[in-house]
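Just the one chain here, the form predicted on its own, laid out as structure tokens.
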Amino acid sequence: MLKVVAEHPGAFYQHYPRVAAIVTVNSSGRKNAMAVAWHSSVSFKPPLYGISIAPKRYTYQLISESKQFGVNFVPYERAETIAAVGGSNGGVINKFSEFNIAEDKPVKTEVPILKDAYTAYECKVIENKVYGDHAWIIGEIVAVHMAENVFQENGMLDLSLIRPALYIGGETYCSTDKSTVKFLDREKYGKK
């Protein structure tokens, strides 16, 4: 395969794609949904969760007074969703009402729960540290939300029944396909 090689990643999209995700957070009543695509699982034992926003952000200044955040994930038919309050500021308009975005009750914190998640996780922030323009918040899972009977017996998504949006970047969202799904067990392939 033919390489370029560059001194500056450009627009950075060339770790995509990647499962978008809708962080929510309530502070004193004042609600707000953003989309990222940057996060991810940091520990099992406990479990942790990290999700990158600019500090510039108001869910950054949001999660800051609340030490609380949510993360959601939508089913790729709710992209739409993902865009409008990925491109809204909550600063200025209540995204909750201006997008008719439908609620589920938390559990053990104060944030939205999206009710078209097909999961979704509570957080309590544990660290917020700043890495160039974007802050890396750890938050502990304090509780989980999932659709029923859209997870196979091993925990797995099932792709058949849910098809969770992906970001490829330069505002562009996709999906999976099931059929491109393999099990390669990590035993038979890998050497020792």
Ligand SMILES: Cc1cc2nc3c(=O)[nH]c(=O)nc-3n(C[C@H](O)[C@H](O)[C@H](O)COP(=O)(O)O)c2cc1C
The other form holds:
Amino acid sequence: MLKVVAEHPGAFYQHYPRVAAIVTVNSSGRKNAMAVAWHSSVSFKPPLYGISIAPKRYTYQLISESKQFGVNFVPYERAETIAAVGGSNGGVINKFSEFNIAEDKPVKTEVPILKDAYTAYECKVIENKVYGDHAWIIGEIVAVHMAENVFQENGMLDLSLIRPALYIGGETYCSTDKSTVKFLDREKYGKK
Ligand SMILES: Cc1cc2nc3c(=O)[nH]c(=O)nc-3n(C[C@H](O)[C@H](O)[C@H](O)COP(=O)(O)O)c2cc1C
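Shown: the form predicted on its own; wanted: the form predicted together with this ligand:
The complete assembly is shown below, putting the previous chain first.
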């Protein structure tokens, strides 16, 4: 593959698409939601999840106060909700009423769980460290919400039922195509 090389990456989107999620928070009744593309599982045991949030965000202030956050995964058909909460400031408007975002009840925290999410994690913050212009916030997953019948027995999402919302940068979203799914046994391929 022929490549060009940039020594100053600027805003680097080259590794996208990424699953776009919605982080939710509730600090003493002040609820908010924002879009995140920068998030990752960190550990199975204990179950840890990390989110990267710029300290200037209103959401960051609320997470710092409440030490809790939710990570909600809505399908591609709800990408407009991601764009809405990712394009507005919760310090100025109530995003839940403004964008008609319906909630389910959390079980172990106070964070809003989105009714439209096919899965959501409730997390309690264990670490918050600033790197450059973002903070990497790690939370222990204390509850997992899952839509019924959309996950297979092995825990994998059934892509014929749910299309994840992927963000490719530049305000552009896409999704997966079930026809691309292939099974590659790592044991078998690792021997070659
Ligand atoms: C698709 C998408 C992904 C985003 N990912 C992140 C992210 O990972 N971290 C971050 O700090 N901001 C991210 N943003 C920006 C915030 O969602 C945005 O600034 C939001 O308005 C913050 O809300 P708040 O001011 O109510 O906290 C993203 C925005 C979009 C649209």
